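A single chain comes next, written as structure tokens; it is the form predicted on its own.
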Amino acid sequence: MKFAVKKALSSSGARVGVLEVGICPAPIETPALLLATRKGLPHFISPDLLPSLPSPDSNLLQVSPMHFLEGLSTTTISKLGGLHQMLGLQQHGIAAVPRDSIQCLPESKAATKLGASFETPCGRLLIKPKDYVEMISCMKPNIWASLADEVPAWVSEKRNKTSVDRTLRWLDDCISLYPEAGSIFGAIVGGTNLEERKRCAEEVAKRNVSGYWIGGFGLGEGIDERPALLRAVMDILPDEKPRLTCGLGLPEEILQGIAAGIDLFDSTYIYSLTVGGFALTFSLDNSGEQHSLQSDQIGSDLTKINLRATAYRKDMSPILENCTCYTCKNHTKAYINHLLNVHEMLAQTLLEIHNTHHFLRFFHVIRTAIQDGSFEEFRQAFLESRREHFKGEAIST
């Protein structure tokens, strides 16, 4: 893995780069979005439905090694040759992390200092730093992320500090238990205390790790507080190797965390959108404003659609008129309502796909603004949209 800052604002954090997986067919540019999978492949698109996705930048996926606690060993996975040969995923990136914020969560109650503890489809399990990285060296992913003791935000300041010296330890754990790997991102945690954030990204940029990932987040915290967190570990944080954080996955979270410096996210936020029947609609151009929706289009808060709605079932347009995606130039909204209606798990294929379409060119439009030099004037045209349109609602009702 290669990583490399091709421009920073010194207005805020925003920073676009490359990133270079060895396999990938061309360099990632970051900010960059890492598609959620379930055991090694997205929820509802089939592998043969994935080139219709934007690539690169569909190229990265992001898996849980607690996913495969289930069906085949780890053992088994190292026979077949990895995750790549397992998937036949050859030409796409794999991001290994603990935890899932959608079936993987953290379980800060039941972590001891021998491992971390999650609630996953097998149940409550306990993993130690020793199976963690066994799991890690059969699965042979291209980024992997440190054990690490996630807390919400109101745990006490002892179980803070307590959560920062269990993941510095599990940190040197899985790189002395598996020292080759090389592209390993030291987790960093702390809860909503700055001094036990700074510490840990401290401790944590001492380390020989190929990029920090930054933990902890959307469990609770306010998201105006995590202005203050992030720029806390941030302003730490060495330039040269990237961040990958989990748990901001609203359009304003992932502006907020790209402001601080982040480069890459999860996009659990996807899944629960595509599951709840719901295409993303703002507008993707550089001013920010979301001008692409009627006031009167039903479920719409000017960032999403509800397709379940009756209002669609004779709506014989696309989901957005000039959408590129798969879904958008072969499908109507009427024909997503009525399997929607019908319960066709086609209903949330043709939604992930577009869905996950519009997020990449979301993040695309990002990038083009940090290049332009205009992120700050698209972020807070985006946000002040959004302002106005819950004000109007407000009043409305």
Second form
Amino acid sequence: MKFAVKKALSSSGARVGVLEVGICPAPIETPALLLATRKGLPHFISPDLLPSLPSPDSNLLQVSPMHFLEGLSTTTISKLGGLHQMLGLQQHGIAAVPRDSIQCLPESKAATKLGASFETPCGRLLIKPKDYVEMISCMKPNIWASLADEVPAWVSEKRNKTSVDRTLRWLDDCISLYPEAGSIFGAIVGGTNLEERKRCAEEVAKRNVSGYWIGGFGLGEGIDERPALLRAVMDILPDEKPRLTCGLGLPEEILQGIAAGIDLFDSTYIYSLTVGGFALTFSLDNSGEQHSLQSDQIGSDLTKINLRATAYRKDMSPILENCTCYTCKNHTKAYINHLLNVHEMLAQTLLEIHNTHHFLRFFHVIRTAIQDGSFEEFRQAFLESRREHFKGEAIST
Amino acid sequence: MALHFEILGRFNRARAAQLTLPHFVCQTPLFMPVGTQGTIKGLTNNELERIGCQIILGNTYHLALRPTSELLEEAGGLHNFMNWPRAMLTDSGGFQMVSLLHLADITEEGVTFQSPVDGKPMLLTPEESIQIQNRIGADIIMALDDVVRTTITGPRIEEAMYRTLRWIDRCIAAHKRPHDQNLFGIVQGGLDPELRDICVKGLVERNLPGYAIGGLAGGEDKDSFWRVVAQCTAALPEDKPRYVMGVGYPLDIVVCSALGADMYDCVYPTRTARFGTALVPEGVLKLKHRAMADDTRPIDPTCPCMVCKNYTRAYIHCLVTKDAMGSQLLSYHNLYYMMRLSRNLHSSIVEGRFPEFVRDFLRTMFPKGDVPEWVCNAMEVAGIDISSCCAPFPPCQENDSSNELEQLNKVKIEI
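For comparison with the form predicted on its own, kindly provide the form predicted together with its partner chain.
Every chain and every other molecule in the complex is listed next, the one we just looked at coming first.
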């Protein structure tokens, strides 16, 4: 894995970088999105449809090793040559992160000094560093996060401190157990405690890692608490290594993370939208302005539309007129409305394609704004015009 | 008449043909996947095209409920609504008489259903069915027939057969688009050769573009099944397509093709995929079995589909019945298998090697030579020598349909 910062803004922590990973056909520009997966493949987009997504933007996947604990032994995965072979995705970059924020959630109450605990569809699992490293060595991802003890925002100071101690110890275990591994990203936790965050960042920065996985977010902290915590961590970490985070999924949170200096994001946003029957429609205008489009959309909040709404029964237009995704080029809102109505799986496939496409384009627009030096303006315009809509609504009703 | 049927090759009763429909030129024999509600579960149109689907089936009863035929008409027909560029066939809603019987009441006028969606009564008459199908706009539409289960005996079967003949005239009269939609009649009559004969003659008199053999594939014993198919294909006109409805298992399709049928439909390949079962030349492969968890071979080493080229049994095993992706990948493979079977049937007949194809097929499926007796009997009538596929001692086992299913399930792959 190779990473280099191409441009960093002085006004904020935002930077554009280039990531070369595995045998990806082209280098991937950051900030970038890692697609969420279930057992290595997208939830609904079958692998032969993946090439229709923007490339190489869509070539980064996040995989949770815990997904394979039901039904597939690590020996078998090893025999197959690792995840890339098993999934038929040799040209994709795979980042292994235990927490997937959808079905594999950290359970801090059950973690012990021996290992981290996760709630999964196959029950509560205690994962020790040794077991984790064995999974990783069989799976051979391009990037992997060290095992972390993530805790929610409301735990005691003592518990929070313990989580940092354990995470550091497990990082050392991971490094010593599998030194020649694909690139290890050191996990940084510390909850909402500024001092603990700094301590953890300092310690991890001393270790020989290829990048940093910043965990412990999206677990109950307020969105306004984050900037200070992120800044504290970023100030300590070396600029030249990539930063991956978990739990920052909404567009506003992505912008927040990018402003602090995060390069890679996973997100459950696309999955939640898709299973809810929503399609993203927010503007991808370079300025960040959100008013321009579709302010008269029924059931819309300028961000997304709810395709279950009966208003779309006869709407023979695509989700977004100028969207080039497979769904918008081939199907109408009326068809998707019908599919949702009759509980057909194809609805989720078509929505996941569109939502992924749209969100990847969002990242592209952000990268352009950073390159042009207009990222802060972009971010302001985006946030304000989204809030405007709600302000307007509150006054009129 | 809005189709053209040209026979390109034969072997005794079997034929390979080119069927030209308003939306697509098809090769028969062919299998039609069922897309009941305007979609083949989990697969996109471009995947279906890549697999080689030529005609897909939509269901009048379900589509009339949601999204309604009026909406489909407004959208320019189901082709437009789904954006499916190839051919389509709609069922009349008749099958639901059998499958949803506890909700239906059948009279001379038509069938009254209790809608499973909102409980309101819905009357499906021959006129209404044809009207709905005219609005949906498929290349082939089916007459509303009075369907009874073949496991039923008694006067109901005769009543249903005669009613079907009376209803075909009502369907013909109601059909507003004979220039771009082909109305197929459906032969009923249960398992009674006399009734079947009367029905065939009656339908042929009406000079329809194509004919279906209905009322089968409902649990009758296989021996009766093939005899009805054989009788009908012998009596139906040579120069028009013959569609055996609800068939089905690959073995049944091979037998019916040998007997002179051209078109088939069934939910089996996609439904069995959702239960974790893959179709393979040897029979079926149950990917849920523990043994599959360590099996690093592809589902079918001879299959060139995307799933078999990229994935192993072990990986599919960990997906099936748990994740949507498992259903999608298996449905993809199973439909590919059916399309490949269709292509092989067509090309082997055209290229003059149909008997060899049949023998190969049977040898692979019955490596111990235990070809079911009904297949042996059918092949004799079809004029295909399969003695080399059957074990000399003991003689071919007699099997009824439930045994045969068991047999299919028991076939393990031991390569």
